[in-house]
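Read the single chain below, which is given as C-alpha cells and is the form predicted alone.
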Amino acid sequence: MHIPDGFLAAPVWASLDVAAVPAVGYLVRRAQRGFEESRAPLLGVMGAFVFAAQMINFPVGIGTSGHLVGGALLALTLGPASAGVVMTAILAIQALVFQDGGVLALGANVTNMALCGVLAGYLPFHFWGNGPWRRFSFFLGGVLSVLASAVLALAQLLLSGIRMPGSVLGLSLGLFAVSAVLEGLITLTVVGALETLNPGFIRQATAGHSRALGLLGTVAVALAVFGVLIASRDPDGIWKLAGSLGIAGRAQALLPTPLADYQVGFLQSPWLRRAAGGLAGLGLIFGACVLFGRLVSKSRSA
C-alpha cells in the first residue's frame, strides 16, 4: 500500500505533499480539543501495535500478499483526528528510518492513509455505532479504509501517466478487495477483543484500560519478534501491480536510511536483524506519539 519514490509524476506527489501539510496540521488542532495527557501512553500503544502489525505480511492470492493498514482500527480506538496524526507519525517513520514508502511520496501516502483511509474507516461507526450494526460498523470500516486508499494510489498511478490494462486493473482491484475483507474482520476481532477486556474501551479508551494496553503492547513484541517467522514474502498489492507494469525498477530510495527494509544490518541472524529492526521501530512509534500526545496536553493546558 505504501507507494515508494520513482513511481508518482513530480506535479502528483508536489501537490499532495503541499496539500497534506494543512491537513495534518488540521488533524492536530483538532486532536488538542479535549485531550488529556492520561491517553497520551494509548497514542503510543495503538501506533505501535499498528506499526508492528504493518510489518507482517499476509498471503491474498495469486502470489500476492496485504498487511493489515490500520487506520479504522486507530479511528475507533482514538477517535479519527488523533488517529490521522498516529498515522502520520506511522508513515513518516516507515519513509523516513525504514524506507518503506517514499520520503517525495510521503504526502501522497499521508493522504491514502492517515488523511482519506482513517476517515473511510471511521464513518460506518459514526453513523451505525450506537444501534444494532455497531459490530458491522467495525468491519466495514476495516474494509473502506483499505478500498478508499487503495483506489487513491492508483488513482495517482494513473495520474501519473503510468498506464494500465483493464485486466491488470481489475485483478489489482480485487486483491485489494481480498485485503479489504480481510482487514475488516481483523479489526472486528481486535476490536472485539478489546471490548470484552474493557466495555466502553472504544472512544473512551485511556491510559486506564490497563489490560487491553497491555495486551496490546504484548501483542505488537510478539509481532515484531516472532511475526517475521511466518510473514508472508509475496510482494503486496502496490508491487504486485508495479512488477505486472513492468514499472518496479523506477522504485528509489533516496535517502540512506539505518534501518531499511525494518533489518539491523550488523546482526548475522536474519531474524535477529528483522527482530531488532521491529523492536527499534516499536520504541520510535511509541515515543514520538506519547510526545505528540504529551505536547498537545501542554499546549492546551498553555
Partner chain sequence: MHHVVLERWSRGRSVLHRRDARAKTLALLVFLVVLATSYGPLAALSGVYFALLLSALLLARLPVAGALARSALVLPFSVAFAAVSLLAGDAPRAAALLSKSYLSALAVLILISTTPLPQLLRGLEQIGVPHFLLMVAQFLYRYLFVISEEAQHMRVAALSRGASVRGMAARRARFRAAAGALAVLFARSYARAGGIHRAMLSRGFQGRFHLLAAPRFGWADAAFLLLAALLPAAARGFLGGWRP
Given for the second form:
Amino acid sequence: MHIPDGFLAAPVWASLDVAAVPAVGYLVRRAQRGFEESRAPLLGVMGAFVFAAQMINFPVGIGTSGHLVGGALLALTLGPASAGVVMTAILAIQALVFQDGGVLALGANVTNMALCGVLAGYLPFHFWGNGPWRRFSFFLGGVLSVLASAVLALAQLLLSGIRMPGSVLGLSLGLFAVSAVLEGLITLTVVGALETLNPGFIRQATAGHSRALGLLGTVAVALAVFGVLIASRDPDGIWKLAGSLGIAGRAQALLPTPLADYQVGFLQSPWLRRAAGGLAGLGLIFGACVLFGRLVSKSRSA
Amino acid sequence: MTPLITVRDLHFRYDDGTAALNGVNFDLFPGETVALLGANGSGKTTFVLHLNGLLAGSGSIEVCGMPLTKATLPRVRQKIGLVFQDSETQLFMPTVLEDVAFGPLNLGLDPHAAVDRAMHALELTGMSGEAHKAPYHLSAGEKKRVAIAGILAMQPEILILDEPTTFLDPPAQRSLIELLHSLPQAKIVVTHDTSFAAALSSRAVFFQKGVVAAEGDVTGLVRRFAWNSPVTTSR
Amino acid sequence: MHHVVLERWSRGRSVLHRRDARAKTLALLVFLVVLATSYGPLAALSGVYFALLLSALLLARLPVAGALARSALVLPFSVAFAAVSLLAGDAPRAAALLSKSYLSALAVLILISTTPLPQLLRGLEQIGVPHFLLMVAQFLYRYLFVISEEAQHMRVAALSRGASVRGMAARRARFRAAAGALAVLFARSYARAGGIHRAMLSRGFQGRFHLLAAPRFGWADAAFLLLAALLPAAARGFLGGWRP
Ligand SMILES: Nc1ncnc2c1ncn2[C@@H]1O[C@H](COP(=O)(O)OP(=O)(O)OP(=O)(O)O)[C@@H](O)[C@H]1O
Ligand SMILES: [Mg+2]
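Mind pulling up the form predicted together with the partner chain next to the form predicted alone we just looked at?
The complete assembly is shown below, putting the previous chain first.
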C-alpha cells in the first residue's frame, strides 16, 4: 500500500522523512561495503525485476489474483541491506515517475516497505534458515513483510486522524491477512523454483538456528506492529500506561520548568496527544527495526 | 613480427560444468583483421571475453607483451576494446552521450575531453544526432552503432567486435565495413556473416567445440565447412 | 505506457523545461509542504493551487487534458479512503483527501514531465541524495523496459501452461507455473546484471562512476524557484490559517 501525499498529518510524514534519511543512508553504506558501486547494476536490475514481476499473476481463487510484492524475496536473495536499497529505489521511481505514492509520504512508505517490511521478511530466515524450519521461514518471511508494511501504513493513516469505522478496519485487516498469506505462498514457491535453478541464488543464513530467538523475534515484530496499530487508534492508552508506570511524571520532573509547562500544554491538545502517542509507538518500532538491522549485519560480517 | 595477442592452450568451464573452451591457441598480429567463424555455442563469445579478462580460464594469454594478470588488467582493458554481442547490456547509461563518454571518463579524462572524444566517436559511427537520446529509444541497429562508438571513444589498440552486423541494414553494414577499413587498429570480428567476413578480413579462424579447428582465408574455410548462408547456396 | 508518454513530454523546450532540476525539485517540495499543511477554506485554496498548477502546465506547453487525466491515477485510492471518511461522518476530510492527493500528484507529474529522469536524478544528487541509491534507481529505470518485455513473454508462457486443467488442481498448477516463470525471470535478470557489469568492467570501470560536467544553477533558476515558492505560500497566507 503506497500512501499518497495529502493523507498523512504533517507531524507523521515529517518525522518519518527525518527518520528515514539516516536509515537509508546506513543501508546504502552497508550495501556498498566491499563492492563500492559495482553492485549498482545488480540492485537496479533486480528492482526492475520486482517491478516487472507485477505483470505475472498468481491465481487466488474466486476469480481474483495477486502478485509478488518482493520485500522478502529480495532480502533472501540480496541480503537485507541491499534489499532495502532496492525497495527504496523502487518506491522513489514509483513516486516520481508513476505518481504512485507521495513524495512527502516517501519517508513513510520507505519506513513501511523498505525498512520494516524487508527486515520483517528477513527475520524468520535469519534465525531458521539453516534448520528444519527453513521452508517455513520463507513462507513466514513473506507473510510478515506484507503484514508489517500494511499494518504500519494503516497505523500512520489512523494516526493522521483518518477515521475508520470498526467494520472497515476489520475488513482491511482481513484483506491484509489474505494478501500476507498470498505473499508468503508466492515467496515460498518462487524460492523453491529458484533453488532448483541455482541454489546459489538464496543466501546462507548466518545466525545458526535458534528456534527460541526466532520465535521471540517474530512475536516481538507482531506485537510491535499491532501495538502501534492499537496505539494509533487509541493513543490515550499509551499515556495511561506511561502514567501508571510513572514514566510521564518522571519525564516532566526532569524537564526544566518552561519546557515542562509547554509539555503540559502540548499534552492537553487532544490531536497532538494522539499524534505524539502514535509517533512514540512508531519511533519504538523504527528503533527496533534499525537495531535489528544492526544485529543482523553484525552477525553477518562477524 | 611479434603478435599483439598470444593465446596458448586456453581451457574454460562455466560454473554449470559446460566445457566451453578446450585448448585454444591463437595469435593476432598488428594491422590484421581476423574473422572468428563457428557454430552457435562453439565458444567464440567465451573466447573473446577471456581476452579482456572478463572470464579467467587456465592457459596463458599475452596482450602487447604483457601476460594477462590481475595487475595488468586495467592496462589490458585499455588496449582492447570489446563490443558486446548484446548491445542492450552494453548501453547502460541514461543518454547516448553519457554512455559513450563512460569509457573515456574511466580512463581519467576530464569531462570536457571525454565529451569531445565521445562526440568524435559518435560522428564516426553517424550517431552524433542522437547524442542526447535515451539508448532504449534507439532502433537495434542504432544501438549497435552507439555501442561501437562507446568502444572507439576509448581509442584502443585492438578492436574486438562480437556479431557487429546483427540488426544492421545493408547500407549500415557497408558503412561499418568502410569504418572498420579506415581504422588502423588490429581487429577480431566474430561473425556468422561470411560475406562481411570476406570483405573485411585477411584471415579467418574456425571454432568448433571450444577449439580452433582450422585457420586460413575466409573463402577457403567457408568452402571447407560448407559455411555459406542458405540464401546464397539455394540459388 | 505512462512513463513513455511522460518521457516524451519531458523532452520539450519550454521555459519550464529549461529550468535547473534542483530549482524545480525544491519548488515542488515547497508546493507540497504548503499544500499538505493547508487548513481553512478548502475550496478556495484548492482553486488557487489548481490555477497555479494549470499555469505551470500552460507555461510548459504540456497537453493540459492529458496531464489532468494522468494525475487522476491516484484517485481510486483516494476515493476509497474518502468514502471511508464519509462513512465515519468526516465529510471535510473526505474532500481534503481527494483534493490534496490529486493536486500533489499533478504537481509531481509536472516536475517529471518537464525534467528528463537522468537530469532529475542528477539534481537530486546535487541536493544530497546518496549517489549509489540514485545509480540503483537509474539502472532500475533503464532496464524496466527490457525486463518488462521479458516478463510479458513469461506471462504468456505461464498462462498457456496449466490452462487446460480445471478446478483446484488447475489453480495449483497455474500457481506453480507462475512461480516458475518468476524464477526464470529472476535468473535472467541476474544474468543480465552480470552482463552489464562485464560491459562496465571492459570499459575500464574501477568501482566508481564518474560524471559529466554538472549543469549550472543560473539567475533564471533562482528567480523561478523564488516565484514558485512564494506564490503558493502567499496564497495560503492570505486565504488560510495555521492550525495549532
Ligand atoms: N553463462 C553461461 N553459463 C553456462 N554456460 C554457458 C554460459 N554462457 C555460454 N555457455 C555455454 O558455453 C558454450 C559456448 O558459448 P558461447 O556463447 O561462447 O558460444 P558462441 O560461439 O559465442 O555462440 P553464438 O554464435 O551463438 O554466439 C555454449 O555451450 C553455451 O551454452
Ligand atoms: Mg556468441
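Numbering follows the first chain given and starts at 1. Note that the rigid core is defined as the largest set of C-alphas that superpose within 1.5 Å between two forms. What you are looking at is a predicted structure, and each value in this text was computed from that prediction instead of being measured.
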Core-aligned C-alpha movement of Met55 between these two forms, 2 Å or more: yes
Superpose the two forms on their rigid core, then report whether the C-alpha of Leu27 is displaced by 2 angstroms or more between these two forms.
no
